[in-house]
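Here's a solo chain for you in structure tokens, the form predicted alone.
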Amino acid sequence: MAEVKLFGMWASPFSHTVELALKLKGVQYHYIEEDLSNKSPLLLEYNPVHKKIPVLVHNEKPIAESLVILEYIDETWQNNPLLPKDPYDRAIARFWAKFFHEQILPTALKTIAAEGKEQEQIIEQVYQKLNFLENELNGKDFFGGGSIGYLDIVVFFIARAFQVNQEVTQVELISKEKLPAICKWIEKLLKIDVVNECIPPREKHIAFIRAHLEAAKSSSN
């Protein structure tokens, strides 16, 4: 069997998405932790374009970008499929994954530097965009129906990071009042052992976010 390696970083939700996909497929892999302030020569060799994690290496061939890696995993190991079989349903899952990465995440990140009225407006934009996913999820256990699938993996770890981040910043992007279906879905996933194996320790994660935000403020002064 070919060796599978994953270059990641313990606090990265993008790394966690790949880890969970591999675990759901039962794929044995060797995890390599990267120091993003001092990236390894191997990471730079395997991902010379973006120089980022995660990078999956299979048969000594590297694949970068978490969404691309998820599809590669699903096509290579066909047990426990992540994407739906129906072409239309597959297209819809890909559409919402792209929407989440390209529309919701960048908007949410703007709240970090914003203040006052501007921040309030950005938070409202995040809620409006997340409401599309709320409607997709309403009445279902998971986005794909009865089991964890592609879109669940894509959205969950970033949504969970939003929750942890708001403990530090007090900027609430996900609330039970406005997004009850998403909050219930997050709670459901947190009860699944294989998901919990991929989640960083809460206190360590909070300390990391706090240090990261303080460093960002210092550099902007």
Given for the second form:
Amino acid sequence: MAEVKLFGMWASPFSHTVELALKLKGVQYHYIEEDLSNKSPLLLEYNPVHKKIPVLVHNEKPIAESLVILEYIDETWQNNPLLPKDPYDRAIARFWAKFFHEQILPTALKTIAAEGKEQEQIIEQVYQKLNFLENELNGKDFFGGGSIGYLDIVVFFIARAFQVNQEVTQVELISKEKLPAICKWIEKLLKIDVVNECIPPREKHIAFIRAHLEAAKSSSN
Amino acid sequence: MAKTELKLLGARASPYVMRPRIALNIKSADYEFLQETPGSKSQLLLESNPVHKKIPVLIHNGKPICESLIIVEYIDEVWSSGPSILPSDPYDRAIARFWGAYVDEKWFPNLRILSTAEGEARDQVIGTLVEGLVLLEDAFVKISKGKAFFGGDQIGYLDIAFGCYLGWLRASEKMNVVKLLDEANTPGLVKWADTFSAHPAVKDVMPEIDKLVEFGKSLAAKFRAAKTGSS
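Moving on from the form predicted alone, kindly provide the form predicted in complex with the partner chain as a structure.
Below, the chain from earlier opens the complete complex, with every other chain and molecule after it.
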């Protein structure tokens, strides 16, 4: 019987974030793929409030919301700490994670429906916000310093999704000229085996994004 | 610790500012409260929180910490010898953080728009708010296990996260002549609200309801004026 279960979705960066955390801790888990168009009764039972993935279930007790799950994982399995030790550094890591989820991601999503001048303005807004993180890297290998940490895990999969999105939308959110440190950081992470294990196959991912965007565009017309 | 090493930038009417104030009270930590003038932002605020330019900001030994619940966790971690704010068990902590995120991201935004909603939209907002409160009532019963607070015998993280909204909740009930918390749907929360508000760590930092009503009315008027001005 698996003590740890993860309800996830193969294309969701939030799901990947949790998987990477579990893998970095060496936690064995049973992964359950959810069809988001037809959510399982079990998922709805474990996350009745939001009805979303990812949901971690540990000893039959469910935890939802990726950032909450990350902190739970870090506190339960104390090897390879994800969050820094120092309270101030922890506050900073949490601050940027929140900023990324609440500011950068929603703004980036707005570029999908926008066109022309409006889209250009939104792209610029995303750049301004990403620039804070560019500065936060500040010569370090990872946001966590010498090794992958909480903020790396939170940001990477969404940043990578921006890049994959670009293949479909031609919208460049992370340019080498403007955000060189972030680009280098993504490349560094892509070379790490355990990170790669969490990324979906590129072509499958692109096809999924393309189909998703077509559906979104036609539903808004 | 010298008072000047710990400063909190804030405003009395802000529910978010209440959070670190309650946390600091629980830890019996002295701090200098720097009240921001409504309508303008001090140089110190703009320098300490360049990303959001918002209160609260805790400045500890010259280093700023932003975002109210992040500040509360920071306070709990630094003043570790005082009464604990977060539960000790990782699962209980996760549940507390889950509901803290819920009230901020899902519940409160509806309270914010209540005073400017009209007709059917207004009824919908009220319905959503009450549904949310019923969820929170259920959570309260499960988490408190018969004790006075979400945190048990003592005020904890989720009491602080949700309780800070009580001022605006009561002000909204007055302004809109509607009952959001009531004995029929949320008896546990009705009792909790009174106990929380009367708690020594809370009562001096809870804003006066009538002042919030005044403030709320002027905000709603400004909103309506801006709306008609742009149409």
